[in-house]
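Given as structure tokens, the chain that follows is alone and in the form predicted alone.
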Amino acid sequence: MRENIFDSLIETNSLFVDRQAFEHGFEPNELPHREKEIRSLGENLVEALRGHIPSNMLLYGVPGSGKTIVTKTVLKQLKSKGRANGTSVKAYTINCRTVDTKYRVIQGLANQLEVSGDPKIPFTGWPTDRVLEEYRRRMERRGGMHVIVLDEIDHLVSKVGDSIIYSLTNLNLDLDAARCCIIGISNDLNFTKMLTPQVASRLAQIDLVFHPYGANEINDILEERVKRGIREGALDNRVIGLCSALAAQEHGDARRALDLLRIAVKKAQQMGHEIVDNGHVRLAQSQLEHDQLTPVLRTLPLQQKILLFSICMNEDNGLRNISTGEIYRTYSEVCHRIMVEPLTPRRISSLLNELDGLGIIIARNVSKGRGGRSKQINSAIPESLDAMSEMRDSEPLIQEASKGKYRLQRPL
């Protein structure tokens, strides 16, 4: 009988102590630099310990800049003393990303206070007002305060529009045992222009604004996580500053910094290695970046990648800063090689948009003087991913596109 594979592996010498230090859902003792976060979160939540309902929040800030967990460590402390105290407190989130309708982000909600002898709500099936009505009787019927986090509330109405947010503030109209109160997360400090007037007036949140985390602060929070996950001695001393250098350049997202440094760990070990050194760090940056875009790439529209396929022709002629004009000839004369209908520049300039919206492209807008304003348009595509390889791969035409000769134009 051949060697059983897990023989040699589980006998390897581990460099992590505890793995799960530096996944994302773990829940530190200690949240650095969040001090005040969590103080202005705690002032407005201890109402519900009085009796009284607390006001709704918009909690914001970038990805990785602490919301999601200072809430779940607040939250956590706020039942924990609501126990201690008497007072019934119900908190519970949904991920607005992963839970996208009004009828699912309700239906999750009501399941979550589900006891023996309810009915049993379909994951689809019954009217809204149904499921809504419901998810009241079960809040009228545990009583006391309950806070509703919604995660990524910003995904959730660019999806579906904002009549969730106007259903769930118009509920205490209706409890009379029970109170609730709103708590939305949001990645877009732009989220309460998406709401209608009267929406905005039903919410009436208190804002609070998560500051990027600089690369001092992520430092503090690697070697937090370093003292907790990974075998002493195992890192070099200049791991944790390249890490935290690195995640800082990525707008302060402390999980890119985790990211890192747990797939540095892991190369680290695949190659024997005793110490985690540099290196190791730009290998796991190499293997993040391509992991992030290559599904992004390979799963565009047709016309996106045509679009993308035009701006990398150009930068692979040495052009850049590439006017939308210059990319909207290349992209014509892609399409008419291709046989596909090219869509108008007003569509083109949308998509150039999205790309930007996606991190694909960088589409910077500059000012002609008199001539108005135009985009400067460039690659954010890391130079270790081929762009052009992984959309011939996946697309046949643009493997076809690729084999034609277009008028480039070249840098001045």
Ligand SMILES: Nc1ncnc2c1ncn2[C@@H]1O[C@H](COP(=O)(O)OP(=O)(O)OP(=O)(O)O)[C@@H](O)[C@H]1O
The other form holds:
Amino acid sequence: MRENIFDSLIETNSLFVDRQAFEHGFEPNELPHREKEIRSLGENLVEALRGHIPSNMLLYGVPGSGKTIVTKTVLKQLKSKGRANGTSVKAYTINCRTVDTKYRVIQGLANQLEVSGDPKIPFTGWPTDRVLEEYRRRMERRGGMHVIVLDEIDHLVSKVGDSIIYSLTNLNLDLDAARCCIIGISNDLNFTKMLTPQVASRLAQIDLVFHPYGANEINDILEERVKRGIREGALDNRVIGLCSALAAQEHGDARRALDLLRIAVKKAQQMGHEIVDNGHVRLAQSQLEHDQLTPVLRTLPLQQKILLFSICMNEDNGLRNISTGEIYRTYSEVCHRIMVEPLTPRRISSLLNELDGLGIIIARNVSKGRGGRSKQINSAIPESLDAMSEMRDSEPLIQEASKGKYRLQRPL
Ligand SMILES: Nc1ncnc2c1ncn2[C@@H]1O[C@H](COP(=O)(O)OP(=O)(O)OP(=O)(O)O)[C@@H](O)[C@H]1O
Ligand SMILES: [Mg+2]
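Alright, leaving the form predicted alone aside, put up the form predicted together with this ligand.
What follows is the entire complex, opening with the chain shown before.
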């Protein structure tokens, strides 16, 4: 019989000893460099164990700075202490990236308190006030302290406004047997600017900022995971340092560092190497860039795609530091070819800024003398990614445009 393909795929000699240690949902025992934040949360939430209402809190910090994991860890301990003390503390989290309407958030909260015999709240159809009333009724029935965590709250507010937060921070006025406090978590540092002052002061009674991790801090976080998750001696001694440094450059994101390390180990394993070295980390880095950028490229609006297509064509022709004028010329030709109305140079200039903001191009302002200014454009797409084919595959008009011939600028 032929060899079973799974024999070679099962990791008999894996470089991982515990792969879970690198999964996103993993809850580490130790959270290095977050002692202060854990303490601040604890010092406020301990009020719940004393029968008082903790202040509402707003936690913010860049992505991957440990907001979610710190909150989760502290709430777990709060619940466990509540059980041990016989104090009723209920804590529940809604992720507002996935649940992002007022109705569904309140429904999600109410569902946490559902017991058999309760009316099922339909996915839509009830007036929102009725859902809120049902939630209030269930809170009252359960009694005690309710700690409500709204993670990624900025998504909810940017989509539906802050009236939901207003309603939730008002709940205590209508509760007798129960009490609640709200913890909002945001990675948008300007989040409070989205709130009316009235709501901002209710929600952010306590502000807690999670600073971005520095390279040394990420190093410590990785060391902990490596001890648990990776075979001893499997890492070249520069690997953790490189992952930490790369992630620190990327706004101090511990998630990025863990991803880099996990993918680097996987790459080494796939290549049949016994030791993970910096080369594997570089491969992991380019795969991550690739994975991040591909969906962005594929979903760009048509005009942005035409613009990027025009830039890539000039670059493929050997041109660098392309001026806005040169890009505009190609762009207009492309529009003509696929019969799309071209935008004005002014609009194109602002679309170039948007592409720059997405990290797809680098637009540098240069002075042209006599007060005139122009931009120099270079693509920032890693070489491992074929932007043209991503755009062609996702947009028939770009497919069509790529069949055309254009008067491209020659490199000097
Ligand atoms: N101090 C730490 N110790 C150990 N692991 C950490 C620490 N901080 C973050 N992590 C890990 O890094 C990853 C990202 O952390 P987390 O999800 O808490 O970030 P976040 O601040 O909530 O980011 P986002 O704003 O993107 O939601 C998780 O896998 C988490 O376990
Ligand atoms: Mg989070």
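Because the structure is a prediction, the values reported are computed rather than measured. Numbering follows the first chain given and starts at 1.
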Option at the hinge, rigid-body rotation between these two forms, list R137, D291, P28, R104: D291
